[in-house]
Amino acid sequence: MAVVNRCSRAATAATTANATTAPTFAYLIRSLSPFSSSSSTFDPQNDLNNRNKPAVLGTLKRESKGRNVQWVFLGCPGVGKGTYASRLSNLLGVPHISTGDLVRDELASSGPLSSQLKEIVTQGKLVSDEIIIDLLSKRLEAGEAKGESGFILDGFPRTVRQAEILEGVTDIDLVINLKLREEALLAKCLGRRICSECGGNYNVACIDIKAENGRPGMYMAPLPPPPQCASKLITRPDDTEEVVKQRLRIYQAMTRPVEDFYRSRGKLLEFDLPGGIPESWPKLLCALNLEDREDKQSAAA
């Protein structure tokens, strides 16, 4: 059945469809084992030392060992989920699918949507959930057509009401739970550029926050473009400093439940980003009990 119609379906009724079928993963990941508790929350600095603990995966289903994985990324905005639910997305051999890219597609197509999402987005407001599930349906249903297995979700579900749509539609196994002090998060979004030519993604912010009263400091470098991006760099129009606190307003009233809806039921795992993508990047990994072969090769040449 396609996935419009189970979409449309579950907005209106609790149902349940089994996932499909698909060829096993495609990358290395070490044995689990039980863990029993609701949810999970991976500190950098201290579980790293601390390999007898029970390993933070054992929620998933094992049974459902055909398909491919189907995670789903929350956090605020600007905390960095496109970039590693991108790199898990080609680690794991699945697409990552953003629904801010679908919302920004439909922006540039001018199609029927176009103007009405403009307004949304300037404003700094979430886009409705009939917009966002019929965006995603479409999606959904155009890589099934094309045999596509698994998916890694960034940016839905926003709230509650979506969270339990998804769930009847189909089985989430993970939700990753991004996690980054206020102040980062504030220059992270306000340095993010994009090439107006590829499309590329930047950051020219330089964080730099000296440790203090017992918290831990934190560097994550800027993010420069090629030299054939650099004159092209344009800043998203939601990316001012009044917007992205309204943003980030918005996200602790509506989106804060949807990680206890997760929490509930046992999937979700919280992850403290220690800083920038060197010294993240191989820490989540790590609590998401994954290799990344071509990265060690990388590291060892």
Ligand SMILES: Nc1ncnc2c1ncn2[C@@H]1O[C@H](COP(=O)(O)OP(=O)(O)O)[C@@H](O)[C@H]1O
Given for the second form:
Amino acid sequence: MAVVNRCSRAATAATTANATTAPTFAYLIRSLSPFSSSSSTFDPQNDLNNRNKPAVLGTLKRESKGRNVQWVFLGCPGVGKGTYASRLSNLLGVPHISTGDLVRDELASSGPLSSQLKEIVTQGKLVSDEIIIDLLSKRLEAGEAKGESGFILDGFPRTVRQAEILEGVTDIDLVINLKLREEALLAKCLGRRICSECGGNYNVACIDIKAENGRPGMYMAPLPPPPQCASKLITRPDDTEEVVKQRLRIYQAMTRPVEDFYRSRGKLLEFDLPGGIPESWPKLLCALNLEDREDKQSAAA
Ligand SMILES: Nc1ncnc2c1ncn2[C@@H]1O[C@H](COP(=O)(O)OP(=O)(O)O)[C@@H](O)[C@H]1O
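Would you mind giving the form predicted together with the named molecule, to go alongside the form predicted on its own above?
Up next: the whole complex, starting with the chain shown before.
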């Protein structure tokens, strides 16, 4: 995918050379104990003037200090964090790091943590901050060794403590808070399918919410697998109705406060998904002042 910087704001960080390194394992672990307080970049005047707009979109150049973007995706289970984080990662050339994927990789590896994690994940609970930071640190460290810089985090931070630890070790430029109507979230989770062979993500749910009481309708087409994956689809064990409802409750209790954490620092970009990918992707790019030339060309073809 080709990226064009339309207004020189969000994309600036993506196109400049690497100047700082990703947080390292040692940094993150050191910050765990004793518990470190956050290094706030809160600017009350800026925040007051930009109630609905993250200050960071206007000041990204200064905050990014010439390195690749360090963005975070927030949002309820099923909202589509993985889909949009992965698209942006391709567009901006930075790694998409999903802590959910790290947990699932660890589960699949049958390592020492595996059985402990299985119990937690299948109950829809959160893994401890210590374990998740350990997994994330190892992933960042491996990426650093390969020359990666910047990241789009998906699924981290999920608690205020995780956000504070992250804040203590590196600057997050922007936090994209994806939002979707509640009635669509459960259906989207239950419709998720993964190809057991290639790892591709699909969704068999067709969301068709009718307009009602002045509220507009919403349509999200399924994302069907290609024929070669159709017979190899699996469902995540934590995508059952009972577990998804539990994950949604935990999101409200543990992760909702993370939105306030970043809102108060002027870093939160609220994005209401208007529908499926064809509608939402161009609007998200527009909100980020980015343009996907290849996407436009293929749409025009
Ligand atoms: N930052 C985190 N902190 C604690 N647990 C996590 C974190 N990220 C992932 N997990 C664990 O992995 C599971 C799957 O995460 P993820 O794929 O991000 O799911 P979701 O679809 O709920 O966003 C979570 O329910 C939780 O058990």
